[in-house]
Each structure stands twice: as C-alpha cells, then as structure tokens.
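Starting off, we have a lone chain in the form predicted on its own, written out as structure tokens.
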Amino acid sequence: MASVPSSHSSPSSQPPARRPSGSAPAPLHLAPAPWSPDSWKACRLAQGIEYPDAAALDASLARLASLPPLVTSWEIERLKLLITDAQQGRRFLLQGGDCAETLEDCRSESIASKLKILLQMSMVLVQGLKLPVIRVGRFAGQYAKPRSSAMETRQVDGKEVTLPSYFGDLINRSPFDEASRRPDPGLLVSAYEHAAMTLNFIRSLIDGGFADVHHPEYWDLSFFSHASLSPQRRAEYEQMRSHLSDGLRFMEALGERAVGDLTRMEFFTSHEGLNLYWESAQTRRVPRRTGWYNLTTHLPWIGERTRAIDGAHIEYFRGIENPVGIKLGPGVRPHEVLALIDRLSPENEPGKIVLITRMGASQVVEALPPLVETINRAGRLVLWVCDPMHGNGIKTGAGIKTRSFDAILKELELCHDVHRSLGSILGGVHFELTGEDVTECVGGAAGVTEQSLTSNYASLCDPRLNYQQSLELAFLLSRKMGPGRRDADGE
C-alpha cells in the first residue's frame, strides 16, 4: 500500500472558482491546445456542478492545493508497471469498494471490512488463476457520484418539491431538502481529510499484518452449506478453500514476495475522476519526474456520462501521468474508443489505458467483440477489465433497485469466452462491494431474495455484492478461469 504521502510536490496553480462557460472546443482534427490542470474549463462540462458560493469554493480550492498528496508518483509508477504486466497477461486486476463512499461511514470497522473482502477474494483468484493479482480499492476518494438527471422531485407533505439530486459526499448530502441538497465547497476538504484518515488506517492494517485473512479457517464460508448448492459445486468450493494455501506459495514461486512476508501486500487506491475541481486541485508537477500527476488517487476513471472526446474531463484526463480507466457502454462505438485511447495516450504507452466495459449480460456478446477486434486490429496497449455491475441494474415491482447475482456472474463468464475467443485477455475485473451482510443483490448461494431486500438494504445510491456474494463470485471466476478449466467445461 502507500506510504504516508509526502510534501513534496508543489500544488498546480488555483482553479478560478467559477465553471466553466461550456464554450465549444477546437476542431477534433486540430491539434489538441495546450494542456494545464485547468484547461478543462474550456471545454462543455458534463455532470457540472453549480457551486453558490465562489468565495467559499475558492477557498477550498486554495486549502486542496496546499495540502499534502493522498498518494505519491512512485506509487503511480509502480501501477502502471503492474497494469503493464496484466495487458500481457502475467497478472490480474482486482477493483472493487463501494458505490459511493459517505464520509459518516469513515470507521475503522467498515473500512477493515472491505479491505478483509477484497484481500480474501485475490487470495482466491491467486489460487484459481495461478496470477498475481493487483489489487485495487474504491475507496479513500469515491465520494461523487454521477446522476441521471441534475434534480430529483419527490412529494412532501402532500406538495411536490424539486432540489437538486444527491451526487455524493464530495458535492452535497443526502437529506431531501434545500440546505442539504445545495453544492457545499467545505465537502471538498472534509472528503480530503476523511480519504486521508481512511488511507491511514488501510496502512495500518496492511503493514500491522491483517493476519486473519491469510487463513481461510477464520473466513465466513458459510454460504458453503446453503441448499441452494449442488453437492458437486459445494465439493469444488470446500476444494479451492482447502488449496488456498498454494496461492500464497504460487505468488513466492513467481518472484512476489517471501510467504512469510505477505502480510505487507500493495493495495491501491481508485475513484471515478468526476468532479474536476477536487482532481485538478490536487495536480501537480513532482520533484525528479516529468509531466503532471493527479495525487488524489492511484487510479482515476472516466465514467459513461463524462467520456465525451470534446468534454472537460478527456480534456483533463490528457493532461495526467497516472493509469487512466474509461467506461465502455454498449452503445459506443469502436471508432470513439480508437479516438479516447489516442487522446489519453498518443504515445501508446504500455500500462496507461484500463478499459472498463460495462455491457449487461444481454448485450455483452453483441456489443463486446467489436471492441476487441478494432483495438486488437490497431495495436493499441490496454487492459481489458469486466465491470459486471453497471449494466445489470433491474428495480424490483416494490420500485428498489436491485441487481441479480445470477446476470452478473453470467456477464462475467460471456465477457471471458468472448476474450479468449478473440485471442483477447480479460485482465481484470471492477465490483461494487462491501464486506458488511447488506441485502442489496438478489440471488447467490447466501439467498438474498427479493422480499429479504428491505432486511439490510444501507447504500445510498447503487446495490453492492455483500460479504458472501462477493466471495462465492470470486470462487466461481477462479473456476471459470483458472487454469485446466476449459477442458473440463467443454469450452
């Protein structure tokens, strides 16, 4: 994981404290204009947010930039060496966290949950797959969140009112009325302090050992015994936990560290790159490196909604030495992301570009090889990453939003098939987790249904997998993956 951030770096300039004007950038066939941390403001600004108070915004901005950086460039540097080796194949992604963090959930209990799912899930690929696995949390920074639409009605006392939605922690609260719901700039520093309270402990953890994760014994497999599973599935399951011990040996005989030392694993950070404000205030140049670097984060995305190529956030994202991910949809096209990629690295560069797809398992087998094929065709360098989440999303007849376990594990097995099919690597995967019991999926072998939803259902915004289901899902891609299995299916 990282160190404790240094300072270093010297902050970007102060973004002015308005947004931007939404006036319409250069021709795509012009060279791109100069770039700065602030150049975005130039271009239209999807998911803008109006901040009421420019003084006040101002000066959160000013603070942002002279605070000590979350992250640091060497650490960058070493994720994108990682993500370099899982482009060819030599390792596996890992991305998972919350939704949307809240800064009222910063506690030590909630935070070590999610690391203890995602460290014992990669146990589990590493023992399936026979990879190291890169592992990347979203968190310490996932506190906005993009929305559908800029208000939200709802009826109160028998009146209907109409306030501007909730876009995370970062932006505005919960609550639905005014005060809440208005953009507050002081959110932009709380977030930072929390992310940096959050980094703290995810530290503390790792270097104090975390023992328990690394024997199975203490794990809850209790799912494991639910009737739901076959005898042969139960007996494959009680099989891959009783050789979990040979991925942690796996990962000594190819080089990683001693066993004994494995209690230090690296973990890295990630978060939707959505509200340029907090990231171009935290851009900066560092000491003995070229080029600018966003330490807010290890690995900022694009989301669906932002990725427009004339848009302020490709513009930002240009500019930014970090590993990049872009959300793919099923309805973009294999020209614009030939285009995404060369705007976001010209040079090609081995271990920048993450592509995220979020297909739906109706659609994935369709909209998928298309992809494939031009990139492939092209030459360009990425890692291909399965985010089953997004486009599996359904509302049960109740009117809550839900998403089955059963279509995204479906969509985590046609992504697969469709890569080997086209000589393609899937090289990672990107959940929305948590290791607490929430009853937010429906389906899996912990038998969350559809009338148990209301027993346990905390997120804010999207449902996340629970403790069991992220786990049984991480057992079920090492069987689909690992090596030996496509004999075995059939495949």
Ligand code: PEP
The other form holds:
Amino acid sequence: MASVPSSHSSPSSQPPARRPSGSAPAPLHLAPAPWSPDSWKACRLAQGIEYPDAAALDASLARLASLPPLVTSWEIERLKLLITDAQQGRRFLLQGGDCAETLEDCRSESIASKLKILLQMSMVLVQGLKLPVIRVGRFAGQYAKPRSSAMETRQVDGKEVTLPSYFGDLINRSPFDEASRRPDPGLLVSAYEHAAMTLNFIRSLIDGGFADVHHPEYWDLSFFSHASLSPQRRAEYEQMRSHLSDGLRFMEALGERAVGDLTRMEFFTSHEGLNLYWESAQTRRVPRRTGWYNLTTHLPWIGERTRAIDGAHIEYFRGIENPVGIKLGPGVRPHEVLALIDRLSPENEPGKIVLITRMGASQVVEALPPLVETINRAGRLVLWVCDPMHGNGIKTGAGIKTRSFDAILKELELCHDVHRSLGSILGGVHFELTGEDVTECVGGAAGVTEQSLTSNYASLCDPRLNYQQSLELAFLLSRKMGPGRRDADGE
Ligand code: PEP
Ligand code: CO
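Next block, the form predicted in complex with phosphoenolpyruvate, ref. the form predicted on its own:
The next block holds the full complex; its first chain is the one shown before.
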C-alpha cells in the first residue's frame, strides 16, 4: 500500500443527495445504463436510512466530497493484480477485523493489536501454505452494519419503547434513547475522519517495520501449552513455529536491507459498502485513468442482505473500478450469482470479483458445490473466499450471541474439501477477529467456555475471535491446506 493519499483526485461531478433514503420506493431499475455515482438513488434501497434532516445530509456529503481520499487508484489497481494471482492459486487472501468498528475504539492499542494479529496470521499462512498472502483488514471504514430489523423494541421503565435499530457508528449511536438512535449525518464526516486516522496509523506502523511481528519468540503462543491439546497437535504447532523462526532468521542473515525488502508488508482495507451516501460521496474519477473509483477503501463488499440484482447496491457497485466482494449465504441460487457477476463484471475482468461464501458448517457441503460448479463451468473469473463466521452464529442458553471455534474450523475445512474435490481453489479466508483478549467465541485450545463468555465480551455486534483463537486458526488452516498436509486430518 502506498503511503500517501492521492492529491490528484477530483470530487464527484454529481450533486449531493437531496432526498433522504427510504422515501417512496422508486421503480425497479433493470436496464444497466446509464450509470453515475448517484444512479443508485433510482433503485430500491435495502437497509436504507431515513435521515430526518435533508439539509444537514447535503452539507455532510458536500464536505465528504471535498476531502482528500483515503486510498488511491493505484493501490486499488495493485490489489486487483494480486487478486488475479490469487484466482489462479498463486496467492492467498486473508481478510479480517472487527464486525463493526466504533469511533470510540479508534485507539492506538486496539488498532496496533488488530494489525499485529492479522500480520502474524499471515506469516503463519505464508509459511504453511507456501504462498504469498494478500493482507486485507476489515477496518478503517467498517462502521456500518446491516440489521435484520429497522426498528428495535425494548422495555424501558415498564413501557414498551420502539426506536431505530443501531446501524453502526457511521449512521447512529448505540445507546437506547431517541437522540442516540436518530440517524446523524454528522457521523458521515466523523467516521471518515476516524477512518483516516486509523489508516494513517496503520501506514506508519507498516512503514516502521512493526518489529515484533517478525519475531515469533515475542508472540503469545501460550495456547500451545494448554492441557486440552493432544501431544501430537502440540508437536505439530511447535514444528510450525520452529520453521517460521528459521525462515525469518534466514531472511535476517541476508542483511538488513534484504529483510526490509522481503518483509515489507503490503496492506489493504475493506468494509461493507452499506451506506451508499458515504460510498458515492467519495466515488471519483482520477487523472489518466478511465472509470470511477471508490476511494474510501480498496475492497468494498456487498452484504448478504443487499445483493438483490435490481437493488441500489448492485446499481452502485456496477460502476466502480474497485475489486468487489459479494457475500453469499446458503439461500443463494447459482443463476443469481451468475447474474450478479455478469452485472458487476460484464467483461469478466480478472481480479475483479471476490465471492465470500458464508454457508455455515452444517450447510456448506450441500450449498457450496452447485455454486462452484456453475460459476467455474461458466468460466467466470472469481476468487473464492470462505467466511466461516456469519453462517455459524448461535445463542447460549443465557441468550448470549456466540460462535463456536469448532464450527468455524469445520466450515473452513469443509469449504476447502469441496473446492478441492471439484478442482476449484479456495483462495482466501474472511474472519471477524480482534487482537485483544476478548471472550466472545467459545472454544479453541485456550478454552473460552460458555460460562466465561461474560468476562470480557466487548463486541457491539457479532462475536469475534480473540488473539489466541485467531492465531490457532491460522496454524490449523496451514495444517489443513499446506502442501503435503492436505489429508492430515483427525487425531
Ligand atoms: C458482516 O460481514 O459483518 C456481515 C453482516 O456479513 P453478511 O452480509 O455475510 O451477513
Ligand atoms: Co459481522
């Protein structure tokens, strides 16, 4: 990732929105032309936000359109090239971060620890898979959340109160009171500023080398010694760690400059492109390139709830040059996916489409093969990525939202098996994780139990893997997918 934002970009020529979303549904927009950064406004908008103050919305969007971009077109084009490699099995994509970032959590420790765990996981994967890894954070812009219901009802002082749901810090605030839940256009600018601060810090950390990432002896691998690990598994982990250390020492022996060159990390950002006001205000043309770029992030994705072929999100996304992720749950039909790909990448552009499947461990074996067969047989160029988080949500007896480490691992393994059996390639993984010691997902060698979930449950949205669980998954994934290890299942 280059370290300086583009100074060449010009603001969108489109005037900012006049009409709040959620107003009278517009006619379906089936014909794929003409496109502009605002043409989505003529389409049906899922997860639309009703901004009560249209003038304040306009002012925020005008401000956003005037600010410098967060990322540059050449970084975006570079990522497309890397994804093209991954589509051919020559790289592997690791995408991860919070379910939802909050403005409050824009702190140095939390950003550094998230970046650190992602980089450490990537090094385990490089070592285990023998492939370069593309590192993509779910951060510096992951501030908007789709909700299953637009309104939320709670009992307050014995009375039933209904307010808008919390849609993430880009849109409103989480406390359950009227003022907090009112969509606030000021947050569009504020979130943008926080994304810029986050990205600025990440760029500096990466440029500075982030030393302890390159020294596995500084990593917290205490889960190795946990009693629940079998001696065989422990020996395997130790062997992987020792290979990793040897590899890094070898690079060090090549001299300082070589280490700098070899270990320089490229890093990219991603978020769900949910709030189209925000996305389109930063969608620009850049000099000497054709097309429009979403300059809030390198890899925006379309969520499971907003991928209707005739909806506003697909209309917006079809016009941008960025690579695009599409989340696919177990209910999706192969012909729908083909139609989405053809709408978003009519020229079947390499490096453009990332299909992020999130089927759930219990459904992946049934739901995934028809998609893989149809898309691959049709010759569409896609990168297949497994999100083992969003199909594996459960609630404990006490009503706490959690996910089980075993189910997450199972979906990853089955997804890999499905692709392999069909001659396809699982080219990446997508996690919700944090670098901190939270207790939100159950399981893993370090042993978060249902009873201990409340000891440090910090997520406002979905439960995330903690530091140790994330690192352990990287080891297990390497063990499953690395060359020569493919059938080393079960103990
Ligand atoms: C998410 O990634 O946080 C999310 C909401 O995913 P999905 O759209 O797959 O449900
Ligand atoms: Co989530």
